[in-house]
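As a starting point, one isolated chain is supplied in structure tokens, in the form predicted on its own.
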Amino acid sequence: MSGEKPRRLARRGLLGSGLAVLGTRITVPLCTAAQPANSESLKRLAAEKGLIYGTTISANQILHDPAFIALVARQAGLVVPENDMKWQDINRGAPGKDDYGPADTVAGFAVENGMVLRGHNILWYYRTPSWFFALPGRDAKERAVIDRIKTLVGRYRGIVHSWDVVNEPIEPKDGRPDGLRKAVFLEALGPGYLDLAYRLTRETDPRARLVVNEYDIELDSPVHETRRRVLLDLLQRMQKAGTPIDSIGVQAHLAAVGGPPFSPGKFRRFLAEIAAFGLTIEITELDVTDRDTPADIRVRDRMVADTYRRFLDAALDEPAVKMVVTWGLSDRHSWIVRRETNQSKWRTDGLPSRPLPFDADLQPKPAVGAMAEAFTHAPARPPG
């Protein structure tokens, strides 16, 4: 499907709807493998106070692990692609030779289960294909970025939820004045890239929300509350200029044990000030990782689940708060068990780590009932 133009879905109901994108070879039909009779639907709890759930996929995951997808079918209402969207992921080659087979895969699975579906992400400093850095001069690599936006957004119109346009665009420790971090599109195009981005996918999609994705801003630091400080200085200078935003992605990879503590007060000041902005708030990248918690399996779940439901119960009590996505659903495809994130996530005794809601049998762990007891407990909001 390597640059091609998407072809029309031929379902009736589909194009009734509007979401005209994927070719009918790649859609994915619905789930019908057995569930775990003794666990809650989080996507219905979560809808029931206008909230959405979701988790991450793969299209490897949708091609090979059914049980899985089975259980995402059941228990969310909302995916993600954990990497299938990514830029290095589409494009490891060369200008236009763009792969969006596994992205379409997870938007055909998405748009066949009557799923919401996240774009995760446009421009990520980390994930740039190495071909970009040695473009010759500005005005290449500037066209370079418009055509990633207008192919990749144009491609999901209508059928993406939300944008992560520009992940992680802040570093204070960087030592800029306005926060920014120092890396590939800020050396390339200056600070007006931001703009430059955010327009361009709201004229491409009008309909999709436009999201500033960000990690460590939601604990009790000196760090983490110079990056709040710092993230909300950038959303009123982003307003002041009218470049379009609807929402702030809060990251929120969390410890049950270890690293700064977490203050719900705090936590919720920092919601209410961005609330203030007319923005709304999306929990994007939930998950709990379990490193320095003891070996015994039922001690380091409970950890784990007090650590969701504390979280959760402060970021929900917030209505400008709309969605909830956890990095995964199962511990059989998390990316702090597959060891893709630092070492300070890891465990030092050998012991597989149980960061999410059902464990690598898809079986449900405490999590799923702290999960189900915050949403249950939660203001309801107009829905998201």
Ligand code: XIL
The other form holds:
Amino acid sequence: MSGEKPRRLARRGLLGSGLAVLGTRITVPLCTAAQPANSESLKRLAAEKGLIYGTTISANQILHDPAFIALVARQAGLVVPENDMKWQDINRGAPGKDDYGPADTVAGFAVENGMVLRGHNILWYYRTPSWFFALPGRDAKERAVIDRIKTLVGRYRGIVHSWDVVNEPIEPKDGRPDGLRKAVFLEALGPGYLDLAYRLTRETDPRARLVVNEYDIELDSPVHETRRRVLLDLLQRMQKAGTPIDSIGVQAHLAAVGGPPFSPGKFRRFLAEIAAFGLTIEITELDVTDRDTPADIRVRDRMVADTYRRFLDAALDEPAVKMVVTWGLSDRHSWIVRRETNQSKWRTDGLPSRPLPFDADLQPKPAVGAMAEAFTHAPARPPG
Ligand code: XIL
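For comparison with the form predicted on its own, would you give the structure of this protein in the form predicted together with the ligand?
All chains and molecules follow, beginning with the one already shown.
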């Protein structure tokens, strides 16, 4: 992130509202009651090893939860909007009726606080506005995709570190020989939509890193293994076709118990295969559901912490891994706690879930220590 970016933001006047709000209303204290001033922050421990540590955030949190935001500023070197940049969130109404207010607030917050900003995401079948489906014919849909990329990526050009250009492009269960997901963009534009999206993003912001972001590629089960193979095949095809790609995003929505086992060796070998393509790796959405763990908070917090540690120890052993992002920082704001995930991630005993490093009162849980240890023990790498 160069010092030029805030100037460029201001000059282009695009983030006027976000920056004005930030300039007048948001001051970020350097520490909170949750963390004594002299304690180590996750971002610093990560940075010492050439890693960026970050979290999701939302405009709403920036505007209405100063204590949480102060914790974010203290602990995270990067932010990613959980939802505010998704197409359906920017435009629910009709083509041309975009609202970039919340996304600008997040981008402005990152710039004002000298934080790295991830772009999440440009195209995601699951959050595509309903009017897109109703557009008449292929050309109109292609024009809308091109417009989405040029407008969004152009607006945050020079500010976004890495873009999840296509989110979750594979689904072997859909039965295509290439393993691509049979969803809206593929159905409208054919498999070439990937090439179009990555090339146009590169053209629009040549400095942003271009990411394929995927889930269920971490664990030791036939489903995850098939998804890993399909993803590696996709990378190979993209590189052969000259489609620009810089990085793989490993979402890593984990469970402390239940679900397939985690094999550090297998995962480590998969990361090495990605690195062999010359790509970097970003852990983009790490969280650990405590569904099926005992009710006792000490026991389940320990189990969640151990899951973070085992996963990060394996991931960070690969020097191509440059970034760790948790899908939230505190249990106060989590899609698992809000029960926006599928039911397999919810607790059935009615107790609130505790999936993130800090609790809902912004106090550190054992997961903070586990992450700190994983960063401390990670081999150093050239910064990504
Ligand atoms: C989730 C958000 O956390 C929820 O608030 C929203 O309701 C649905 O999307 N993979 C992704 C993320 O790439 O964008 C998803 O975020 C979680 C799964």
